[in-house]
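The form predicted on its own is given below as one chain in structure tokens.
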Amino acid sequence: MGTFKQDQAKWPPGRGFPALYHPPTDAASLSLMPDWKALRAEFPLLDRCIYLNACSLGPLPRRGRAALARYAQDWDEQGTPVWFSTWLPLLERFRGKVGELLQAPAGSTAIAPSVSVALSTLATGLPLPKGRSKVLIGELDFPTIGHQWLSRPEYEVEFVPSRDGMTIPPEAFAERIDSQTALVATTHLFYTTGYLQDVRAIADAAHSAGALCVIDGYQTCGCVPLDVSAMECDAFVGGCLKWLSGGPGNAFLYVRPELIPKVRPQGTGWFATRDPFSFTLQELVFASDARRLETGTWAMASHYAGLAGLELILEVGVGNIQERLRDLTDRILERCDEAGVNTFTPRERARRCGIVTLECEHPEDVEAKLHAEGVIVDSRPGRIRLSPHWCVTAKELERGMDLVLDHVGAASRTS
């Protein structure tokens, strides 16, 4: 029997199966900002609601809802078959638009069912050096990152501080490596000060000393443009459920090409070895790209909505999608500022992206009575985080921030 990109090559293109969008090609076209407004249309839930909250869960397109559409389509019409025509090749699709907007070397991305289960399958597979048992992770992390090292009586986890509780600059990581240090694990950006790291330069500082990085993307997919070759990390994981407006069920990891081959994750599944269709049993072989990282079979509904969201995004350009979320996130800050109240975000704009956190009390409370009033946010312990949706209008958002401030006002007066 064949490899299975041999078998991939004969799989007919599945029916259902189009290039589900067509970016413009010429010059003219692509110097050209994005028009907002036309593509405001493509989101149906900012017709009801200011949205303020994309960092949480990205809005389903309407193209987004067309392939959950498609996808149900395609299994009733075609039963099993529908793995060879359609779902195999669509699988190998989105790995390769992964590649795209991560800017990795091919046969470089996988998928993850979610970022957790990815974070822990380098937990076990990632070739860290012999004879360490440290690990760094920054306080500001998000807790998952922490849980994976946790959990493994093994290592030693050292928690990186922050000194303003917004921020950790890269010598805080550096001076705190040494030769008992095995990795360094960190969030490409903070989800709660929307502080955007310089990854690079902790990676550099990681591999200084023999040690590996692991970057967690999951906050700047789509709204950060990435490029994994260039940040040095060994690691990235990341997924379509905020920025690339793709839904759970779709996350997905990159590692360095020249690791690949000695990554062995302990958890593992058919769909991780050589050539899954022999059905091997009685010995393990691993596929020799970075799709030895992935496990069993697939949720496709999932990638069908992770696909749609993920190509969009790459049409409409993540670096216009960053510069419009930091002209918005300026407008956020402006507005907190005129009303002194507190915030927990940089006020440089190359070092934040997309998020803003407010001082509040009671903030799930002020979430709630937000809510009631038509405007998505989120709540955390002490603070009420913003992340508007790029193709909130001005207008929105002033209005948006009128009720955002009265309900902040409110809660710090009662308390």
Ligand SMILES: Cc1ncc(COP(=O)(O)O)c(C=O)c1O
Given for the second form:
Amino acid sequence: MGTFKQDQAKWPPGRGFPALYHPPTDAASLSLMPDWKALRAEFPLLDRCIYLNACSLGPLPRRGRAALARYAQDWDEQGTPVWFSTWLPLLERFRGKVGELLQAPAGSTAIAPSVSVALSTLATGLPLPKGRSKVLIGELDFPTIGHQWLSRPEYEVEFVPSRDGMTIPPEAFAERIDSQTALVATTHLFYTTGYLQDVRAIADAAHSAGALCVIDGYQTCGCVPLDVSAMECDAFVGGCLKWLSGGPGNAFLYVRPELIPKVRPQGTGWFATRDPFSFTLQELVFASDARRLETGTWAMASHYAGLAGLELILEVGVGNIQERLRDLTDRILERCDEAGVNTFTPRERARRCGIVTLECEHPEDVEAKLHAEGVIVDSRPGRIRLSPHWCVTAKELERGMDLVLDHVGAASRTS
Ligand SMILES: Cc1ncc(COP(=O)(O)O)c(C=O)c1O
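Which structure goes with the form predicted together with the named molecule, now that we have seen the form predicted on its own?
Let's see the whole complex now, leading with the same chain.
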């Protein structure tokens, strides 16, 4: 193996690596409403159950399955040369497609094995303002965000409360940001309520006090159109597991380009260096782009599947998926209202997307009973969470909701 640069010259990105699919080249066709029925055939799992848990694990698309088979074939056929002919170009393509999803400039996106690891890298690497120790986190954020900063004794973590248990207005963050605040870290869309936060307002409030802002967009990647520059966040983390139907092991992160030269993660690896194949042990020179946030050898199978899911969603159009999901969640809310079941999800269409949670006694039992009847949902303490896949039909949604409401009603009568 030569140096990274020599090898890159021999194997420029893309050489020997066939695209996993060919996107339509006619720009006009991208804005047309997708053919949902045809797309549904991409997800064989949807023929076997009513899938109302896409925000947890997106179903495997046919092209994801084909990509996994290709991973085995490429490895088996080529052995070591596969790294330069196929695998490193595939990773570069993955970073680029993440950039497309986030509307992020080239060189500002990096790969991570999970969102928790991406947050760990940011927690040590971001150039936070000196002499400040306060980290503000929303009370409804995903636990791993809290754990990340609670595990670091140098930070004082403060949780921004939610008055209604469903939303946190940006003003509630703004009120608590002060001259001691180093960072605001929060999620784009709350995993237990489906509330979509106004990230730009939160980032503006952080910046006006000299603090930085990190957004965890795992629940919006693939269902809400994203533009990290318009959000003005300093860093953004997400992954392909959920709405991108790319399976596990495919998280990623973005850092605002101006900050990248100042980012110095305290845990790192050879893939984060300027020239990994120079094999220099006694000096550490970080890559000049966001690759400096990466670590070591990637679990390549994940990236075959991740790229296939990501490319499929970009082809369908995230804006189209958002509208479809808002229609489906409108109907779920209507059905819950008609049945007199309490929900924890905002009514305003613009403030939600693909998640509705409803009040439920014994949610784990209800989840298991629904599973036995072919309806996949999720349970959280005191709640059933519904997140329909965007190819679920109107008829399936009605049937699924009949069963969900029957079981939720029965559980409340027996308790
Ligand atoms: C918003 C959000 N952030 C983070 C995570 C955890 O991500 P990971 O398991 O990749 O660390 C989840 C998992 O569901 C999540 O919903």
